[in-house]
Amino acid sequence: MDKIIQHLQQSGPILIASHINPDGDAIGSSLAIGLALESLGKHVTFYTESPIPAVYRFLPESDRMVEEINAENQFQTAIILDCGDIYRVGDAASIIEKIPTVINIDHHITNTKFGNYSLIDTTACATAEIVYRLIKKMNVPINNVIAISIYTGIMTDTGSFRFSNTNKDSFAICEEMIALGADPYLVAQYVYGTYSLGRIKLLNRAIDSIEISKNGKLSVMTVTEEMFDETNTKPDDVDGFINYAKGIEDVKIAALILEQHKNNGNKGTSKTYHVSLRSDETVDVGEIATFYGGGGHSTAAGFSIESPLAGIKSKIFNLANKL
């Protein structure tokens, strides 16, 4: 940690990216990094694929996000967060290699160590507590912006503290969180509090698409385009549908098939889609997804896989022949 802090202290301008399809962990940390940084008087520019969920716009400056950089960004470092290999970042991953030095900090056990330095702990419950940590040893104060983007982290991290992945330190850095100006009111209403009447029309389509294997120990839900343009909807309004289908009782793994927005294919052809897996913390669905080329935890990983649907749903629904 030391050397990233050296370097970070004589380092010119900054990107700060993280994975596509982000998540509260992966907006909270950023925008808690970046912010940092910059009371420190760096330049910063925060870059992220694929646009920020509505239930994270709330979080102040996350509006700064870009989404494109190009080669003639003159970056000296690039942090890059939550991301198990650099090309979780998407598109830009060629980009981003070519910078000086690059900077890697995650909590997934799949991380492949990429980067000029890495700062990875995989005890920690998400990005954002590592991320807290760094900007402590930096000795940079924590103002109200920073804490709010540390705890919307953790806290939807950890699954508003209901995951396996919750830790003392969740709580004591959450705390700490609130007394400098986080409201756990405010980030509960915007990310778990107001939907839009379309993600109501989607996650009824979502939940109807559910089917479970012959022993019931697995469950599959699929969101396709064609659902997305019936309930005038966007990816970023999936964000925590898996886990209807992962609290089904007797269910030890749930999958979310999600078509991917570029899919360019007749009906039929193959697309693109992302599985997310989850499990009961009985079944290691890192591993799985690492044999897919994607990674993760040991309750909760993704890949993603050019493939019919009905090929994806083959091999999600072997699965359960080893449950």
Second form
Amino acid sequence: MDKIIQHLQQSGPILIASHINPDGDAIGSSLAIGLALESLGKHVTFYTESPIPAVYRFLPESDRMVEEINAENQFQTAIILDCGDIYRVGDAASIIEKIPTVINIDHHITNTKFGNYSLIDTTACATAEIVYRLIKKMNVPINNVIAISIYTGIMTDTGSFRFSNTNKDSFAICEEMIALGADPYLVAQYVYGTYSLGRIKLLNRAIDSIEISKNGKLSVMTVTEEMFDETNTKPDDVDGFINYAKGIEDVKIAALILEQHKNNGNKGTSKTYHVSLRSDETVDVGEIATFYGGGGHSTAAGFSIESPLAGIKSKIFNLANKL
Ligand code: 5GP
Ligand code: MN
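Next, give the form predicted together with guanosine-5'-monophosphate, keeping in mind that what was shown is the form predicted on its own.
Next comes the full complex, this chain leading.
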């Protein structure tokens, strides 16, 4: 951590980036570290390949995120947050790799330790927790915008303090963030209480799609493009749906298969699927996701796959035989 701080203190323009389809931790930890560095007089650019989901746009300064960066030569340092590997940032990975210093800050067990410096703590409940410690060590005062960002990162990555990554530090840091200006009701209201009616209808279809393995230990939820069209919703509306499949009694592994269209330029579009996996603590889904080219944590992981839906489902249902 000391070497990272020393480097940042003397660094020129800094790029802050996190993963595609950003969640509360990706956005919260990016804003927190970026704003802290800005208060030290640093020139900071925030990058995210996908648009910020509507429920996170209440975060102050989130409108500063840009969806394109053209040239690596405008930056001296890139800080990559909440990404198990550098390709999680999306298409800009090839540009970011050329930035002279890449700093990798993450809490995923499958992290590939890319970059010139890495700050990885797999016991941290969220990347926002690691960023909190870094900001403290840098002696930067935490203003209310930084506090709201860190609070949101921890609240969302712990599923509102329900998931197995929730620990006493999650509460201790959040308590401090509340004292520094994060309003828990307001954040919860924005994140969980501002859904469109379409999203609720999509949830209805998603719940209806749940299939259970013969032994009852594995559940699969499927969300298709057709469901998005029928309900006028987008993939980021699916955030959190998998918890319904996971919450069924006896279920040890829950999967959510999300159909997505991949843009192949002038060759048109093709179908691709993102599979999210959740488990109780008895099964390591991070290993399963890594096997399929993805990654994550032992109890929450994911991967992308391009093969027919029926084949993907049968691969997933096969996992139930080992449960
Ligand atoms: P989710 O299911 O919410 O998309 O992701 C669960 C966890 O797995 C997150 O921590 C996320 O960063 C990680 N994850 C999801 N998809 C991928 C993937 O395609 N590659 C990698 N390396 N990690 C993933
Ligand atoms: Mn995270």
